[in-house]
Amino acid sequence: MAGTAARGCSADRVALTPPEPPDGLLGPAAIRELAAELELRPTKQLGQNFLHDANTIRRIVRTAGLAPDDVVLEVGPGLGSLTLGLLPASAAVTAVEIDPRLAARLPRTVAERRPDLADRLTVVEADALRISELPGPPPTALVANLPYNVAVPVLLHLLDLLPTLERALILVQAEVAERLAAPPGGGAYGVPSVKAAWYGEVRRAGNVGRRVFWPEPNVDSGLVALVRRPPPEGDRRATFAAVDAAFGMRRKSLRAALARWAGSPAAAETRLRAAGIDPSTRGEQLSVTDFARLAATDEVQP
């Protein structure tokens, strides 16, 4: 009887272990095995929360709307969960990984699980915030599970660096997703909203719960999609300087908030009126086009 009971318990444990996905994607067991092999302890500093749910991976790839000739840029591939989903849907994937252990292991993971696609992968060991160029064909799409603490700077840096990026789909903290996609006039609208809008049309593309990650974060996540369009007329740096100034004191009127930027409150009012903007309004009421028009007005000395 004891032996039968023991065999029954063992069978129950096996039944409770989720089967490996049939298409080579990484499931929870494979994620933990890879982490143990690398003696990897995910760190908050690097924002390491690894996707382990195959259905979420498939959903992200489907939402990205990739074409067979797309060259995908992935930032922070980690153990390769999303990479394995992107490879069959694109012509090539360039993965930028800051952790040397993960960067070294990724090509072998792909070769083991999808040897037919291994030649589509290029791994770059680098900090995405510091790269100035990438090997291979220019990327056309950014698809990434971005570390929460650097998501916005990474997105803006890559959009500025790589004009060939036609679209992006990023997985970020839910609060960051809300800010990036916020329209003018709301409390979530701010610097990330305006600067992302410089590069394209931004929208929320869905919610992602915390249970699909290992380790499980203490916040939910969201997908943000961006489709590039021509920027507003004007200078990007000058426009972004005006945006930073306006939201540096977002509770104040633009006349007051832009005083240092323009040289004085009177100079700020002159520039605002020249741009057709009411000096008593606040920065959260302005679109990216409004900011570009404001930055293009002639400087007025105090």
Contents of the next structure:
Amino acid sequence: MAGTAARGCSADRVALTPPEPPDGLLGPAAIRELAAELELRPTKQLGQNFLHDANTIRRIVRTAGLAPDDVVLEVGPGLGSLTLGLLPASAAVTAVEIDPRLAARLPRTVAERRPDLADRLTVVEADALRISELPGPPPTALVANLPYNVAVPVLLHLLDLLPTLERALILVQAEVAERLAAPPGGGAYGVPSVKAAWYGEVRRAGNVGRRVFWPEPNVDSGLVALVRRPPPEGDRRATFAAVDAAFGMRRKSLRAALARWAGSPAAAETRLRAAGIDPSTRGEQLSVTDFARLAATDEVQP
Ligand code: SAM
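Now show me the form predicted together with S-adenosylmethionine (SAM); what you just gave was the form predicted on its own.
Let's see the whole complex now, leading with the same chain.
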């Protein structure tokens, strides 16, 4: 017992004062210093939980599977924790940050810690939900520790805006990760799952605990990987409207849930039958391809 306690003790001491990572990544001390310099008070509204664990950064970069010619889009670079890991693994990084103090500090942080890679970085001060174009070469991969309250809309907006994005690896709240990657049929399957599936194959890519963030969030996090594939045949907007309607009343049968969307319960039933879908089932049973087929029945008359 005494031996165990002694080991625990020394492990604790090491954990409290970890050495700064040798590869320019930001450890806890560097994060503290930067935050103090900027007089930063992280806000929940902007989902500001900064990674201060170099092993987690290395793991995210490894899991992203970047090739040397990849152009990475990072949303919310914050103090630069992930950016510093992405720069050596890619040809260029475009980082979109909404907080002006963080956007202004980032080029200097990279110049101080990795001057050899500084010319690979472009920082854009903007709300990622509102961008309509980006400077530089078109991004091929999205890799980001996303602000949790806007993670899904940011992901969907960027996948729609930037068809050159071949894949994404995002860190989000564990519950959102589960929803994004959920297959049809379960309780976690819903609007985010179907809409993300429009763009590609989605899977969970690992769990991330709370202690690697400053400040510590009060939820666990998870990585989600998306690999783009051609979307189902059909119109995206019309399909997404059907998805929203079906999950707006997810406990009801599709016949009832889609009544307003189709014009009446009878019209909903006609369209569901035309798409080969049983009107008594619920939205959570339908795949994105089913929804696309359903949306394409707009010419069918009751
Ligand atoms: N990437 C950093 C890291 O891993 O330590 C910070 C991640 S933190 C979870 C989210 C970051 O996104 C913050 O820097 C925040 O200011 C920024 N942010 C929040 N909302 C944003 C938005 N709509 N567009 C761009 N950046 C945003």
